[in-house]
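There is one chain below, alone, in structure tokens, taken in the form predicted alone.
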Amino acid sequence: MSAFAYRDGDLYCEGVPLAHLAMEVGEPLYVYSLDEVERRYRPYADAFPDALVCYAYKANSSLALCAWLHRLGAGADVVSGGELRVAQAAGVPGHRTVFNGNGKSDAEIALALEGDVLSINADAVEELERIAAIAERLGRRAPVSIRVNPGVDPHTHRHIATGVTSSQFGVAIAEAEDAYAQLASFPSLAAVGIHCHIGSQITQLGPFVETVDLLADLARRLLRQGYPLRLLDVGGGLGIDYGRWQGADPDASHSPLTPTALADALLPRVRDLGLRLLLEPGRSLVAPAGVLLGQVLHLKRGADTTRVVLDTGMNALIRPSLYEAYHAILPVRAAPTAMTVDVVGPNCESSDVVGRGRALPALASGDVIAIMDSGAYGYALASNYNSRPRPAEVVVRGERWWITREAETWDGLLHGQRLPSV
């Protein structure tokens, strides 16, 4: 079941036609289904009843979605001061928030400490001294976990594989015990757990199992040495099936990896540790809950192919340009397939291609299309490239909808800029 489906030829989000939203709000436009977010969150809560499921804000830090996930019971995984502020605005308490990131500023570390976060996850031993100094200055004892790099290949795109040996993230697992010894040397730091995150868009159990086995062995050694650990944070990374919309059928295929399958594989491996398990899902919670609506500007017929030129592209959704990522593209009003086209954006880059070789109806200027599964790493990675305003955001529940972020304007792009007195 998906929140997005055709009814009498119109593509709906829950009980609202997407064509209606495009007409009322305008496009480009991000549309999110709150019910779909809930349908994606519940399996985690059911499969890991004793774990803290911390939603990864880097996937989509829109306040409305973060507040909804908090209402459902999720904690927060943040990687910046801005994301921490969103978590606080969403009502997430510090003891349900973990602060990650490989480049935390002093101000961000202080903000995390003042917010009483559950754990600051140190990415490097060099970071420990800075955290300790700031904690001492604030008169606090910082709760710290060390991010461990297990050297496991998650079999995903190289740009989102973060647990391989060559990755810039974390402390090599062979050096982890020395890192914890350094942590223990700072009176203003407290070792509270172990953290790991091996990558994103992972669709096989094997990398998770291999990683957790390594982490569990490390945890047992550290516990025997007397470290007062209480958390085991295994990160996120569950992928989704971006291809399930082929033929406009959201149930055509399914990712082989589910929260239930993950729990069945991991929980027996960590049950004896006595540590609270943390997970950091992002994409799998929100990607299928969002679409990006764009309008067809015109069709450009060339010698090699016909191109559908949209009013949005890599400025609003960079994944196809950055990763050559696939997103299904559907018309908001169904019609028989009539042409095979490349769908491109309006930006002055040859890489601004939303999709190549797509079978679509006979589109014309003014038609609206939906770029599916755009709820993760869509708006979060949007930019003002070519000085284009970022889109509005709308959330839908049932037959009701709300504008939760206004679209930027051309005049708004000039806000804060000043001409020098020369």
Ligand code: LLP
Contents of the next structure:
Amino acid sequence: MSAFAYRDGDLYCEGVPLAHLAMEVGEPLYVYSLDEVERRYRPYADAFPDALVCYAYKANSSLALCAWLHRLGAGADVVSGGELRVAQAAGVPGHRTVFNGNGKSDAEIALALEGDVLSINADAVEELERIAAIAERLGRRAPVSIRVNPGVDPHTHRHIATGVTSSQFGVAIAEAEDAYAQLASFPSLAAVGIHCHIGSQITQLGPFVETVDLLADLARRLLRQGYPLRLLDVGGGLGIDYGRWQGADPDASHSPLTPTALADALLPRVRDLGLRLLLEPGRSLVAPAGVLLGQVLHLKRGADTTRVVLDTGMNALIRPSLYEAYHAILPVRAAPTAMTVDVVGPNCESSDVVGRGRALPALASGDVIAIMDSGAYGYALASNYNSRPRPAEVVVRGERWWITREAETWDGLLHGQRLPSV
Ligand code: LLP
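Moving from the form predicted alone, what structure would you give for the form predicted in complex with the named molecule?
Now the full complex is given, and it begins with the chain already shown.
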């Protein structure tokens, strides 16, 4: 089951027709299903009852979703002062928040320490000295984990593979013990855990198993040496099945890798360590819970290709342009397939193609389409390119819905700008 389904020819989000939302609020518009977020979160909570599931805010840091995930029991994985402020506004306590990132400013480190986060995950030994100095200045002991790069290939798009040796993230696992020795040399730092994240949109179990075996070995060595570790943070990365809308039955196929399968494979490998497991899922919690609604402006007939021109594109959802990512495109009112088209955005870039060679009904100016699975890395990566305002966001629960973020406006884009007095 998905929260998005056709009923009597109308595409619904839970109990609300998307066409109704488009009419009431206007497109472009992000729509999220709280039920779907819950349905995606529960399997993690059930499969990892003793773990802390820290939702990766970078996937979608909209306050309404973050607060909902907090209510469901999730902690927060944040990578910036801005994300930490959202977590705090959502009510997530510091002891359920981890602070990640490979470039933290002094102000962000101070904010994390003042917010009593569970762990600051250091990306490099060179970062330790700065964290230590700030902790000392604030009269605190900073809880620190080191992000370890295990050198494992997650078999995903090269832009989102982070655990390979050539990536810029983390400390190579061969150098990890030295890094912990350096950590221990700073009196204002406390080694609390090990962190790792090997990549995103991972659809196979193998890379996780390989990684966790390497981390467990490292943890055993460090524990034997007396480091008072408490946490083993294995990051996020579970992929979703973006292709599941292509068949006749959108619910016929499922996420290629489930939290249950992950738990079955990982938990026996780490049980003896006595460490608290942390997970940082982003995409798998929120991607399937969101759609981006766009309006057809017109059809443009070329020599070999007909193009459907939308009022939204890479400015609101950059994944297809950036990674050639596939997102299903569905009409909000069902009709028989009538044409094969390229669906393009309105921005002045030849990469602003939302989907190529898509079989769609005979669309006309004013029709509304839904770009599926846009809940993760959609709004979060939206920009004002071509000076387009970012869309509004709506959250649905049953038959009720709320505008949880207003659309930006043309005038709003001028806010804070000044002319120089030349
Ligand atoms: N933890 C860390 C340290 C991360 O860097 C990430 C994602 C996550 C957790 C969450 O990973 P997830 O469960 O969402 O796969 N913009 C790209 C994805 C970039 C992922 C960056 N790191 C996309 O749209 O596919």
